[in-house]
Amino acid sequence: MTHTPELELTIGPPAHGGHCVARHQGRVIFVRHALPGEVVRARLTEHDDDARFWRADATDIVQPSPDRVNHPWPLADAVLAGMRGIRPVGGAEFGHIELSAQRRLKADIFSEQLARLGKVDRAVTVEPVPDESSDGLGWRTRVGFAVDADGHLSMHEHRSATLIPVADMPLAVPVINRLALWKLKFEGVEGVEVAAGSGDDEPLVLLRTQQDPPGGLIRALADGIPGVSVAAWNPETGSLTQLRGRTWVREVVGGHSFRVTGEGFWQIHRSAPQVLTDAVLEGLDTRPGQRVADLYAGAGLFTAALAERGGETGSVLSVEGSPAASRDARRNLHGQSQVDIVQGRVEKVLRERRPHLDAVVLDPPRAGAGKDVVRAITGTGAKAAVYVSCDPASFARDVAYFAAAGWRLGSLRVFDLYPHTHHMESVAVLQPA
């Protein structure tokens, strides 16, 4: 095994992306699996001489923080992985931190991003989910795995093409772990996605493959997976083939039933859809008869709540870029004449339609909305926009775009919807100043 340089480092403040900042001979090193104030031995993972910064994994804790705990997932534990001569898998990079300390670090990171990129000084509190388990495990309703050369479910080492076989997924809801898919061999499959819906509905196992089913190998794999729906998905063509049961899972939120097909987007924490819907409605304070847009609407989670709040005299323009998600939204909102579902790029739809609105809800992907979308929103006449974000950096950047258009940041809530990871979700109200 090639020798990898190691350094003893004193760890500084947390940074966005799941690491902390340390310095060595004037060079910045982003260290994962450490805590502020700790002294650690760290294995350098990226250390080109001409790089502006290096990256490292903490593998030996010389002076631990009082907030350090035993990691609940050995494969994601940098110390245990280092003892095996491998790097930890991604996906639970905060597992070595006590849960309340995780939230304090996330709050610091969010405030720093908002101040640096959004030019807004705001102290935040990261809120736990009301029904969160005491250990922060068992919340994830969607998981994805790679498949190694031997056909075993695997995950990547962080920032690496190397695959590590897995035998459990502690962050996943129990119904996914009970499938024990790691006991099967998935030869001929590039990846496996599993989605668990609400209630007692059976999960959906999605076999990611570039083969064209129905093929004998893929069908044989489906027959070997007991008691669930199975479908094959070709990411190159976008085709979704039913192999057994359904190609979708059912979600129920606030009395509304949603069909989410295949790779369609849905919040991955089991409680997130209700928590975020409640926060959106609280922030927007819509009334009957109002004209609202739901941008990046997915399968229609917020659209359904907004349509119910606005009543038959109101209207909801629901815009989604994904054709599959837009088809789901049409099924989910069928019969609601006050809802106009449009499939297309958000900025293009707003530019062409030029709607006059009372309010806007937007839930963009991790990259954020961007300058063009913000400009289009502020030109609709809306008196408020509720921005749902999964990334503090892109959110803070977009806050600056809103500010340039004469809008200000109002109420802001941040939720810990991804325990044991560095991710968080926020719901903010922006209004004309």
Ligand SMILES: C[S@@+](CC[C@H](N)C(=O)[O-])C[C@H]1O[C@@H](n2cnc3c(N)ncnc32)[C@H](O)[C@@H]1O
Given for the second form:
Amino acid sequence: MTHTPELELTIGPPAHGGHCVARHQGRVIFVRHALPGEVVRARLTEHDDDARFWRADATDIVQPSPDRVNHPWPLADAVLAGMRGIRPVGGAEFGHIELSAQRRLKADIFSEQLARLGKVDRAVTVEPVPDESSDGLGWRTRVGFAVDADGHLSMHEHRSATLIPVADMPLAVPVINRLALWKLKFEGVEGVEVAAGSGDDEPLVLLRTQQDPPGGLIRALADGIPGVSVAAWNPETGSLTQLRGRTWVREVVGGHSFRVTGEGFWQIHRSAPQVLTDAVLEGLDTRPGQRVADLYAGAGLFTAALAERGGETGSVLSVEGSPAASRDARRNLHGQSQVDIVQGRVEKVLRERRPHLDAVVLDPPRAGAGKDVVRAITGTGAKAAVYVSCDPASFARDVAYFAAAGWRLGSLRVFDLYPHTHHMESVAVLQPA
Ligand SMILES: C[S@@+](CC[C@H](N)C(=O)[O-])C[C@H]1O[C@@H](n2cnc3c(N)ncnc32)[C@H](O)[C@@H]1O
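Just the form predicted alone so far, so send over the form predicted together with the ligand.
Full complex below, order starting with the chain above.
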């Protein structure tokens, strides 16, 4: 049986994940590119008869919300894409919403997740970052592209294998757009990641390929991109081959210098490293001589600040799972005898070492820390944990695990470090009740 691919829908509340909830004949439809209260015509993108819910993109706005604005990126605009018979690329799914309204929506979603999954009632404000541009563009220092069958830089339609060639990326910092990589043909390459370091540091272009070692075409490609470092990366084997310049970029935050290798983690918004470091230090109240752990430490962003705060009589246990990021951390914290860099999974390191701590910083990936890690943290003797999170749902679940161990949620700040997307970043303090 076939269904009408388009429906007229009245849009209900926002839901976590970048969509709003609508109902049609009793069935829930998650609608992207709409706003609460709008009436839209929506194109169904997933609509199996026996599915619990359907998905749709709003492609024609019948009654717009007062918070609706023109999308700053035509390729990510569902209405314009719909006119071309394509779907918008992912990555700017809130671009049709005025910036302060984006933050209000995110605050509602955060509070709802915290209440439902964390059992904590808390009104939340999502803060703009201090030097945010008025249009919310030009902030991404890390961008990943797919490469289509013709070798052109592309991005995926949301939840689809379909690739749409791109000719700009308005969320990226200007130095990335100026490279105009879309003019090149990336033969033999499956994806291209670009990292822009701090200041005048030259960007790194990472060519994702299964060719190991990279062939002549890829080497020629590296020669054709002036003013950048180029490396080839095979995610299957983890091998990183220098093609030109360096295999890493330099980042400078608050007087600390960090080397970040091509495939290593670094916060995406150009202001995020400073904003988050400041919020972590504000939340932690560490004094010289304290024993602190930085869990999920990446290249050592928070470790460096914690080591400085704790001084030579303090100690920082810095744990990171990725061997490449941990190698970076080792180099970045070289010579700081109070820092112990450990490469390994947080759950295993805490189980094996059973450290005695005064405080813990944790910044887990999107999936959160989980019950076992939370239980281990609450058993270290720490008087506080500062939890940096990029996902309100996993954060809220972990808050409930902390509560089960007798800890409560203290201060909470949420930052709009991903304008024009549904993502946000929070820094919370948890303490024994
Ligand atoms: C959100 S990043 C935070 C990095 C760092 N705090 C920063 O701000 O630059 C999460 C980090 O956790 C690491 N990671 C993910 N799962 C892990 C695990 N189970 N144990 C240890 N590290 C893990 C990832 O490699 C990544 O570097």
